[in-house]
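Below sits a lone chain in structure tokens, taken as the form predicted alone.
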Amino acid sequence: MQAVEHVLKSDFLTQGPKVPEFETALARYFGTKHAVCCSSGTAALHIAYASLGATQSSIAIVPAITFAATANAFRYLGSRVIFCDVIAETGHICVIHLEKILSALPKLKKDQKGFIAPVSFAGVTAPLERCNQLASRYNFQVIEDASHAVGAWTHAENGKEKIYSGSCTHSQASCLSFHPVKHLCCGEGGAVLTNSSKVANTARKLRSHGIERPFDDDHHTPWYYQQVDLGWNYRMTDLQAALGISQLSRIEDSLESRKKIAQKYTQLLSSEKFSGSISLPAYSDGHAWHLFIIRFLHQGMRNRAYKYLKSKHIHTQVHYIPVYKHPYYQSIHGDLCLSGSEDYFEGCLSIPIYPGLTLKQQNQVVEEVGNFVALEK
């Protein structure tokens, strides 16, 4: 608030320091060479997509579990979708029907390109490695959604080093979302990362309007600017990034936060009351707890759990809807079904954690969730 209120009295509501200063900080924090801030999540994915070169001769291939951003970015840009089946215990991309997709699939034309956007899903670093060795032997890029994961990482291949969600080692770009509910809450926002230069460069004028400001010989006024592309007003104002910059600097009391709270779920929900009828989250150094997704394993059951805990004033939700099932995605792809993703969806339920859950309201969720358990029995 004090952030906040400082922007308030300051001469910048908007285009002034504090967006560069939260672009500093998130691209020493992810570990890369640049970061680019915008209005949304949904509009960094546009701006990296666009920024990477995808137009309407493209081909997209985004798992089926996901918010609806992923792919509806790259149709802004006339993309052609394929969705990827997802492993059904985690809700990931399946690196197998992945490799299947696109072996195929007809190779590339000359200035065609193509992209598989894995989404790092929950608090889970997404196979990037794997991912990016499949794109380099097709010819596609990777533009990582890590919107779910600020501080994730997984093990690399050989053991030995740690693969950082965001941290663009495997990836052409990543991006984050700044909604209230993600771990940096800026109100709303996002942001590109990535180590080209050339990206960011893009990135910067596509998010305003494709204006370029050029202080050379001929034009050195401090009022000139340019359009040299079709960009869209995508700007984060100062609030934002004042905002997100003070939550960055409690990242990890966050991460903690919600890792105490993984821990509880893990431990309590473990008990034999449970054995049969849900299934918990692989619990690892290296989540980062954005959600905690339950499964159930009975038809039904997940639908019938969903109304019980909100008549006992518990809201959870589901993460996500096979984005080939909306009405917009079925008119392009007609009855789709992905087995992974069917069986994925038809148990996922999330409940709540948050930093500010206390012990006493998560004893309350596994409790209820324990009664409904026993209700079925």
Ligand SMILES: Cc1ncc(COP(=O)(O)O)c(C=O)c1O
Given for the second form:
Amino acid sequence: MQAVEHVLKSDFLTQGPKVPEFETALARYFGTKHAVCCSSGTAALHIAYASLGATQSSIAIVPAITFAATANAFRYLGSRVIFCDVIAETGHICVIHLEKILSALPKLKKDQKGFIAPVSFAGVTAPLERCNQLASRYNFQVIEDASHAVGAWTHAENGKEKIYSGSCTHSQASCLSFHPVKHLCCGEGGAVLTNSSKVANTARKLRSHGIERPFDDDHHTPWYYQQVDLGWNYRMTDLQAALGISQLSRIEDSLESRKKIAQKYTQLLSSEKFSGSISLPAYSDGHAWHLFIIRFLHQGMRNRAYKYLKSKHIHTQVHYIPVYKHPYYQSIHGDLCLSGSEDYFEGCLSIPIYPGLTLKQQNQVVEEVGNFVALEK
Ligand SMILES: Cc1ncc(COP(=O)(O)O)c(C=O)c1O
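Take the protein just shown as the form predicted alone and give its structure as the form predicted in complex with the named molecule.
Now the full complex is given, and it begins with the chain already shown.
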């Protein structure tokens, strides 16, 4: 609040010094050369895809389980979206299906671009290394949707290094969302991370109408600018950036709180009374615990659990309806049905996890899940 108030009393509410300051802090945190802030995660995806050359002739492979924005931003550019199935137990992109899709596609034509947009879903780093290997083989590019995964990492296939979400080690760009439910909250906001100066410069240009200022301020026409491309107004305000800087400085505490909550849930929900009724997310040190998704193992149980918990004032959520089931995508893809995504969707329920969740509240959630499971037996 102090940081935001400071901006409110300053000369710049937008296009001031806080946005580049936040960008420098983000690039340092993620270990990338560049960070380009913008007005939302969706805007970040849109300008990242556009900066990497997505157009009407492009093909974009997107996991079926994600927030629709991962696919929508390709549609804004007229690209063809192909949905890839996920692993039923985790909701993460299935690399076997990905390879199947890639191998069945005709070879990309000259000037045609192909993209894979793996989502580091729920706080788990997507199989970026594998996606990147496949992308290289088929001449595709990888853009990670890292909206859920600030602070997440996984082991490299060689078992030595850690691969961090957002680091662009195995992607041409990564995108973040700063929506309030995410690890870093700016009210609304997003960022493109990349190691490519060309991509960063294009993304900067596109977030502000496609405008370039070709001369520095000492030039005799410092007022001069030119619109060289058709961009958007996707700028982040200094108010949002100030909030982001403040949040980023406390990210380790926030990750630690989420981890403790996840450990407690894992311990409590592993008790005998839940077995055969629910499965738990696999615990790992590199999990950033954006979501804690339990899966109900019997048909219809998830919907009944949602209702039961709501009646006990426990608000849960479903992440996500397979994107191809939305009427907009049905109008394009017909009655597509991917078995892993359908299985995952049938059982998934996200139970509350956020840094301010108290132990008492957590115990209450577990108790009510237990009461529900007992009722079902
Ligand atoms: C995986 C994923 N991608 C993209 C977005 C879009 O982000 P925003 O809401 O900031 O536009 C979200 C937000 O919910 C998301 O969860």
